[in-house]
Each structure stands twice: as structure tokens, then as C-alpha cells.
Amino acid sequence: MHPPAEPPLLRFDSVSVVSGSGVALLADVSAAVVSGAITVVAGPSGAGKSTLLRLGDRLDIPSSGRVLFEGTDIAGIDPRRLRRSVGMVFQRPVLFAGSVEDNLRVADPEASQARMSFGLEQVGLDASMLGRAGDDLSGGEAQRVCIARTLLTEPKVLLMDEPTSSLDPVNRRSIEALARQFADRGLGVMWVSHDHVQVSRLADHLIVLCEGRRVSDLAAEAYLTEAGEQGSQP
């Protein structure tokens, strides 16, 4: 791992989320994305790393602490233009009725066909998907067409909540690589993952929650070691 860069383009500043039942589902986090990296965020099931990825957009908000994006708290931002700088890839792919070009018009509407072939290109498909039924699309595409309605907005900061626990190997790879990929291009990449295996792939900075909370820096070195070593088994 490699200590953060400065400024973050996301920052989480002691973050706690309370359920409407009164459980803590984060308590006191403090985290950061930067530009050209991949953070992936790991821990056990109910360690609360979805809830922190979505406080980046505002799709949860937190009940203490702040969220800011290049320096500005997104309370303040409106989530419709926060949402074009941040964006979100979610665990399963969500596409709507329609062809593969009317998905990505719900991103841009004034996108050019030329753009749209383009953003289905930076995610290895090609222009002739355009015409594709969204329904009609492997997992492993629909997600790729996913990534593509995302990338149209141009955003600075990619979140992206388990993207690939839902498809075989082969597209679990391939997603991961355009992970990386777009990081090398300067994008600030945020991967929840719980697969041990996947997170000694990834991450460039890790963060490592239990119950909630995030655990020490040690702890998390820790855990990216074992990770290692179980990457490494045949």
C-alpha cells in the first residue's frame, strides 16, 4: 500500500451512520479516494462497506461527520451534479427498458453517437451494441454497459459497490482490469469487495472495516498480507 496523496478528491471525515432502529452501522470513519488509484474498501458481510460507499453520493447520508468532494461538502452540493462527478456502479447491473443506446442517453441525452461508441469502447464493446435490447445482454455486458452509462458522465470518482461478485472469472477479471485502467487514467477508483483474493489484486490503499468501524492500519496490513498469501495458493 501507498500513503494517500493529497488532497483527496473524496474525503470521509468520522462518518457514523445510525439505522432508524438505533444500530450503528458506521461509527467514526474517516477515509480518502485520490485520483489515479484504486481504495478498496473491505471487511466481512455487515461491516458496513456499501454504506460507506454510498454516502459518497449521497445516496445515504450520514448522521455525524462530513463527506467532501474536492475539498466541499456535498451536503451543500446538489446530488444531481454531485452524482455526475461521482459515480456509482452498483453489484448487480441495472439497465432500463430499451436498447443499449436508450441507457445511454439516461447518462447524456445529447450524446453523439460517435461519444456513445466511444464510451463503449473504453469498456471493450462494440459500437454495434448500440442497437442491443438491454434484456438481452450477458451479465458480464450488461455490466460493462453500466460502467459506459457512468463513464459518459465524466466523472472524477468511480464507486463501485461488489461490481463483479455476480459474474464468472473470466468477467471478473475483465472488469477489474478496466478498474485499473481507469485509475491509470487519473479517475479516483472506490471497490467494495469482501473476496480476499480480489482485494491483493486491487488495492492500491485499503480500507478495512468490522462492526462498523474501521480498523487499524496495522490490522488492515494484516489483512492485505493474508489476502496475498491466499492469492498465491494454487
The other form holds:
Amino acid sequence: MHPPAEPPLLRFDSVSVVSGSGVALLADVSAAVVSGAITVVAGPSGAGKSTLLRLGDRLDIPSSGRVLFEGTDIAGIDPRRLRRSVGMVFQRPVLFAGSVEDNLRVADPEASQARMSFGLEQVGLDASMLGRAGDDLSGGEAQRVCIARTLLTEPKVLLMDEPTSSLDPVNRRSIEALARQFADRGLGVMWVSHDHVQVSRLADHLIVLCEGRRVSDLAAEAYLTEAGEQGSQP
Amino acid sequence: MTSTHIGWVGLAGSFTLIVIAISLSLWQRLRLSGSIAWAATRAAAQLMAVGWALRLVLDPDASVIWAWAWVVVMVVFAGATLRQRAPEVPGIWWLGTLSMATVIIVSLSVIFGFGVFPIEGRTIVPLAGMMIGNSMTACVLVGRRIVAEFSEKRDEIEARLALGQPWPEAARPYTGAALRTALVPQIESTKAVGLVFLPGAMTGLVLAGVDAFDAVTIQLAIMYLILGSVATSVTVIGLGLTRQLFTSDHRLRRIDRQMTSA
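Mind pulling up the form predicted together with its partner chain next to the form predicted on its own we just looked at?
Below is the whole assembly, all chains and molecules, this chain first.
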């Protein structure tokens, strides 16, 4: 695990979220997403991982604390502009009615055929898929199309909420490889996972949440070591 | 033209059919005889009261202001009835009242503006009643459909928002589907009129002795009025409800039985 070397693209500054029924979903959590690295948010189900991610895209707002994008409080940024800079990939691939091309055009209505083809190639899909109906795609293909669609907005940060949880091991590894490629190209990637082995494979930086609170760095190191040992077992 | 006057004897005669319905219930042990008797009695009491009040409002010597006051009461009651029928739809009371008021203003402006009917108590009250009555079912339908659609398709709508779409654009496919669902029955009913069924107003006019062609033209004007009213009310409720489901910073609110957080 490496300490952040440059100012974060996205910073969560002591954020808390309380549900409508008064339950604390996140309590005083601070975290950062830096360019060129994958920040993994790990922890058991119900720990607040997805809630944290949604704050980054302003699909939810914190009850207290703030989120900063490139040093500016996102409360002061037009959400439409923010969301094109901070892309989100959801746990379940969400395809809209219509073809793959129709789906890509939701992200960029003016996109040329060449740009859409390039977008598909970036996620390991062939340009011939543009005309295929979204309903006909496998889970892995659908998630790749979702990623390609998000990339068309040219984000600087990619928030990925357990994007491989419904995929088979082969697709899981290839989506992980894509995330690594994006980070290598300079994007800041925040990846939510509760899979120990995946955490050990992906994490440049690790945030472990438990019952809405961030555990100490020492405990997170122990979590990563344990995850690494599990990952190295045959 | 011959006038049709039922009178108390005629009314008592028609009550024979209620006696038949109660007898059938007793014979088949449906345990509905009490409900049938109560429904018939309640309908009689309500209609008698309304008839008495309408006689005052529709009196040719009465000021037309009373007719407009009657319409205002109908609009408010329509909003309250909508809330009773669709409590799961957030803000249905004020949205319903607003949509009914819009319908009345738009439709009656057209009808009276073009001189289709004269501005009199005997036209204002029944026309407003028909517009409101026909719009209510469609309003309940569109409200429920939007709440269901936005709950079931929450993932899709948030995926659109996450791609940078503003809320009106992100909501359009789902609001549009709900509006179509609510409007189609009225469109189909307009298509089938005359072939499959004879509408109530026309039947009433013919029974009252009005010439069949005159009855048809009046009915046509009323059908257009109703279709326009349903389209207007459904659109006002649909767009108003959709707006209410989003925050000003393009987030989709949580939708529960009662709407909660922002």
C-alpha cells in the first residue's frame, strides 16, 4: 500500500450520512481518490461502501462533512458537469432499452461512429456490437458496455460499485484488468469490494469500512495482509 | 320532442330492479342484500340532496356565480378524493387540485370562448362535473404508474443522472410511459363511441326526447372536451409529480409509501 503522492482528485472530508429513519449509514469518514491509482473500499455488507461511493457522484448528499473534486466542494459544482467528470459504474449492469449504440448515445448524443467504436474497443468489445440489442448481451458484455458508456463522458474519476459481483471469474479478472489500465492512464479509480482476494489484487490504497466507520490504517493493513494470504492460497 | 318525466311512481317502479338484486343475493346466499339496499338508499339520498342544491344553482334567475362556486367545491373535493384513492402518490392532493383547476380553466375557456355552449349555470356545472369525473380515474392511474415506474426503474434513472443527464431528460422515458398508460383508455373509449357503446350524455338526451342528430353533435363536443380534459389533467399531474420526485440538484428522491428524504 502506497501513501498518496499527489493532491487527490476526489476527497471525502469527514462525511456522515444519516438515513431518513435516523440510522447512521456513514460516520465521520475521510478518504481520497488520487490520479493513477486504485483506491479500494472494502468491508462487510452494510458497512456503508456504496453510500460513500454515491456521495462522490452526488447521487446522495452527506448529512455532515463535504466532498471535494479537484479541491472544490462539489456542493458548489453543477451536478451535471460533476457527473461527467466523476463517472459511476453500478453493481448491476444497467442497460437502457435499445441497441448498444442507443446506450452509448445517452452519454454522448453527438458521438461519431468512430468514437463509439473506439469506446467499445477500450473495454475489449468489437465495434460490430454497436447494432446489437442490449437485451441480447451477456452479463460481462453488458457491464463492459456500461463502462464504455461511462468513459464516453471522459471522466477523471471512475467510481465502480462492486462491478464484478454478478460476473464469472474470467469476466471478473478482465474487468479488474480494465480498471488497472484506466488507472495507468491517469484516472483515479475507486472500487468497492467485499471480496478479500480481489481487494489484495487491486488495492493501491485501501479504505476499510465497518458499520459506517473507517477502521484505522493499522487494521486496514492487517485486513490487506489477511486478504493477501487468502489470495496466495492455491 | 316529448319530455320524459319519471315521477315518484316511475322511480318506485325502477326500484323493483333493486328488489330483484336483493332477492338474487338472498337466493344465492351472497350476503350482499344489506350492501345492495344500503347502496341504493345512499345513492337516492345523495342524488336527492344534489338535485335539490342543483335546482337552486341552475335556476335561470340564480346568479351564475353560484355555479362557479359549485365548480370550486367540486375541484377541491376532487383533490381530496384523489388523495383517498391514491395515498401512495406524494403530493396527490395539491397536484390533483391544481390539475383539475387547470382543466376547468383551459377547457371551459375553449368551450365558452368559441360559444359551443352558452355561459349558464345549467352548462357550467354539468360540463365541469363531466370533465372532473372523467379526469379523476386517469389522474389516479398516472400517479400510481409514475410512482411504480420510478421505484422499479430507479437504477436506470440514476444511471442516466450519473451520465450527466438533467432530471427532466433522465425522467422523460418513464414519465412518458406512464402518461401513455393513463391516456390510452380514454383514446380507445373515444374511438369506440357509437360503435360499441352509446355514451351516457347522448343516451340521456335521447331519452329526454332530443333529436338524435342534435344529441350526437352535443355528445361529440362533450367527447372532445373530455379527451382534452383527460390529456390536460394527466399531463399536469404527470409532470408535477415527476418534478416533485427530484431535488433541484438532480437527485432522485427516495420513494416510499410516503415520500421521505431529499
